[in-house]
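The chain below stands alone and is given as structure tokens, in the form predicted alone.
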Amino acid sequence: MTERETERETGREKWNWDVGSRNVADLGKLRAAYTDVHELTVSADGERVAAPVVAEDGSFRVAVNGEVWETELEKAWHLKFTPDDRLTALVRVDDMWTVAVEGELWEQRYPFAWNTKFSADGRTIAVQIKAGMEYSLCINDKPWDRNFLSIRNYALSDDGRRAAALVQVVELVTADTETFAEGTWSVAVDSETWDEKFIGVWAPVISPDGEHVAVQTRTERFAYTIALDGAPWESRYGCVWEPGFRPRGEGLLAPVRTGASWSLAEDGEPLWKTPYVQLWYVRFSPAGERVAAVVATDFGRWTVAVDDRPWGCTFGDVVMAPVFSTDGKRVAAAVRHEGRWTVAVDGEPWSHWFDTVWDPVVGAGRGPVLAKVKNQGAYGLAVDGRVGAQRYEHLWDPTFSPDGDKVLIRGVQSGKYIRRVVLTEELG
């Protein structure tokens, strides 16, 4: 179990377990209060749901359960609460940028900011920033010692001590195909540059231990492979995808296309064998010794092999990303075939299809597998593939207890926010 996942367990202890039914809050006097609500968010817990709200003069305000912060602001969007259940809203305050944690504005503002992270324990916060013409992470309050000409996406280390970034670093004309050629992408670690440049570079993942970065990258003009810690695999290869540690940081693995096909490689040498149409999608069970990807066995046929094992069933739309079951034994995926979404577990389809279809909830052991559903418009909980009697407005994913004995069911009905805890074995 990695670190960030064993902080969310330790967290969901401390929930409140008790079976029963509560209307957190009534959203139909929220929405008669203000000329607009926003998107709802909800805490993991299911204690607290957050809106940003639009009174009639077009300011906006954040409401926590009814009740709004004191601060008026000009704008307020990317609500999301942090591990240890702080709410976070990015909010434009004299047409500057700041993040807002529970109303209390930071102190630095920039003309943007987006895409908010977080440590594993909630306690570290980033955002990317827009300084003037250049653009750089800002980390608890406080900014990175440099700013970059573009910054594509970045990630933040568990626990939270270290940040790394796809930067910029060289400027390009149009036209220039020589510059282009010798590379204007790295990677910024702690605002520090890696000496090699590249083409591109994309998708920054940072190990458990929060001491090496990786990223794919594009070395020449149709030549790809994984950098780690700024030096390339030494194989290179028509296209790559997303590498990933494995949870304990062992390894470090990504889809890799040779020739007209797609196999699995771990520290740049083969490790699945089988060729496939297409890989990608890499997951790994809580202890990392098994591996799950989504893969197409022929052109248009989509499934999910585990341990270079495809199942023998195959879909003709889309397989969504593999979920190991907590124990590392089972593996579900959302699926769709003939514009009609389900749930596999283990290769072996629901009998019941749906309108959509979100990612399954796998529990230890043989227990049900959930997945928020909907149907004709409205939302259920679909256990095993039967949904039972209650229908929502809206719904998020459903969650376990630590043992597997109850559910926390979070979801709109009636116009009021709903938090429920329902015994596992009363689910259906």
Second form
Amino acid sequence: MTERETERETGREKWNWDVGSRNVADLGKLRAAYTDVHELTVSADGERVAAPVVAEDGSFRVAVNGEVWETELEKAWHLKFTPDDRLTALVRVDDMWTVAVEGELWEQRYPFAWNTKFSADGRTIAVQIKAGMEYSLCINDKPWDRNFLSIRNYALSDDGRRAAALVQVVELVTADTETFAEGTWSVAVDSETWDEKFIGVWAPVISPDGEHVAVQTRTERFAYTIALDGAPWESRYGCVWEPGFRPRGEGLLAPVRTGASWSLAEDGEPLWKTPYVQLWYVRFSPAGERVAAVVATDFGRWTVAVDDRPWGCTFGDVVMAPVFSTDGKRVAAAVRHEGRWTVAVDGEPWSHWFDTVWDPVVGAGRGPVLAKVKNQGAYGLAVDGRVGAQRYEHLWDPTFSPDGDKVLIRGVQSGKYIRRVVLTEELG
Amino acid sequence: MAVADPGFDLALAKLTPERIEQVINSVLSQAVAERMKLFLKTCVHCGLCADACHTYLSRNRDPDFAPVAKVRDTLGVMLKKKGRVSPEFMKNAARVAFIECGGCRRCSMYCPFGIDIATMIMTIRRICSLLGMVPQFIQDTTNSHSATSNQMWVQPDDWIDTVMWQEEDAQLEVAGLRIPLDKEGAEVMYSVIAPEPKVMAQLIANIAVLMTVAKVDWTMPSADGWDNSNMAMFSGDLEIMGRIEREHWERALELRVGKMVMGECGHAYRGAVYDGPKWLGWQGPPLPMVHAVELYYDLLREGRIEITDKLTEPVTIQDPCNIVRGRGLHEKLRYVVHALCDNVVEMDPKFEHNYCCAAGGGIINCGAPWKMARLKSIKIKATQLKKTGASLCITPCHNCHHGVVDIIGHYHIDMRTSFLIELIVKQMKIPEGLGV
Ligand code: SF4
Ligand code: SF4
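Okay, that is the form predicted alone; can I get the form predicted together with the partner chain now?
Shown next: the complete complex, the earlier chain at its head.
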């Protein structure tokens, strides 16, 4: 599940689903009170809107629904709500960085901290840290007991118990191409490094049960494969992209390049038969029985393939990652063709096209497909391709209620942040 | 005297004729070989391309440096011998492909048949790369792209920290200035090359001043993909080239920006608009890509910035190959330069006919061992620069910039260089409300 999907699943039944509209915060007042109000962040349940604000003396605070955190900060950015709706920020105090959670600062302070990630339930919060001249992770205010020469990225397991990071394990002096070719990178899982070293490692993923870690690896200068728990697949490829575990744990899939074409492999064996010009963004239906990916069926002809069957229509510019409906029956994706964006659902593009379209939100059954869209600078909510009368200065992704009957809309209108719940049947 | 480069010398010791033959024949598949043979067969040895090539002209018309000779003596022999060439032969071919041709494509413009010498040179580089015979310094840069996405081993925190530091610095000049990181739905995502955060951080502050004054809704990504440079494209490592171009575009697509604007760099433009998308299967860039020259042009034309001071000293213009011969931006470049300077002295030749700086195409990234060879091969540019009598050369490309700096140093020319943005921020009006 993507972070975005996880967010939507967490505690939704407890949210206020009463139909109606509410002004949550007057942003105009905030703007009047501070020299600057930075980018807004909204909680998944729509109850809170937050932003870093800058006072006249240049000091930062974090404002939530118009109220500011008490702590004065030298800087605050990267505001994110956890899936369980706690507000986090990366903050600098006394020239050191840390994480603030609902205004409380972690005890650990570092020359730099960045790239916040959460477990699916939101209870685990992690960041990358610079400690001295080395790098590590800090999880729930507790640093790993080992530092590394560099960490490029990391992943947290859904339950937050495990973390896997791409780590540099061999020091390189300037232009030491020989040592580099022998392998200077590996993966650290809960701070323990794999024995194997690789020329390159990318995009770690952890299995849904938290038991396995997979990465893309470069085993030789021109040989790539997937490594699972430190062991590379036997097959070697011209290139690979990010792997993905089937949701129920069995099977690790990855796009692989052989000759000049791409296909999908599972556990090192061919899965899909069709050779594609490109294949990436592999996604699973929630129960895991269907697999979708973005493919190029020909040079510059992009579409979605579901279980190796490409949609009938293709798009010239780009197709974004496919999104399954919650019941796994439908697949939709944001697509761009001749400079305009729309959403395609099961191979059918909407009849309306927009300046920009965000990833669609697809509920269960035959309910409408929703997407945040932008035209001439104004945001709107598209419902099966049609945008209603409401225009927004800002808009966040809509969310269906657990039964799909209602939709939560979070947006800014006339300088006010508004939380709105509408009946799905009345949309559009 | 032979130049020592561990990238060549260590590879030489390991190469076997069998491996060379296998690699050459894998790259020169039947279709590719036929195309290359056709190019070479079409050539009528008229010599027009020789007179177009700065290395040939700079090296006293040494026939070995004529474009067609560079490919005939390397790729031509590989084709003829079906890959059965020696390691020593490959070392020489690598030197020619990496050092004596930057793929500037000037020769093709003069060839009556448009024979694409640069593509053949890049094919040789691909073969060399597969054989591990790549100049050490450009290989190191490619390694950096592989490990870090960016060209100069910039750590992820150093990137973000530098952007924040430049934002704070620039706020001392322009009130309310921001460098918004990761702003979804911004009109523009701006990308830079890694030497900017590493050694030329002021350029980031400069662009922030411009964006703020022009009221551009812009952002920069905090995650990898912020670097638009691509030396893997020139070292022959197409897999890494594709990987980093994907990451670069992915940042812009995730943020759903309206367009990407890149700083004053030529090769990065080529990588993001042509070579990268092509390898990935895109027919062009997935979102509009605008070079800095086009951005400045648009902002000036739309009156979103106003130039209040103009330079009066004689100024000349280096036309970067990738954005002029490759993209036709010379008129827009002139528009911007004339807005900034009263006394423009054109180089002769100019526009798409201008000579390359000999730094692009990855040559300058081959590093110190090859600096003298590079400078010998660009004497013609020194003559051309001197003739203008200009005291300032505008170089809207990082490679041109450093290439021309080296040329004026080596050939003792009394001239400075400048990016456009450096002049713009100095000569532009800061509206009253934004004054500090
Ligand atoms: S340097 Fe330019 S002109 Fe000379 S051979 Fe190469 S592409 Fe042609
Ligand atoms: S200009 Fe063209 S035809 Fe003439 S020598 Fe050069 S490559 Fe051959």
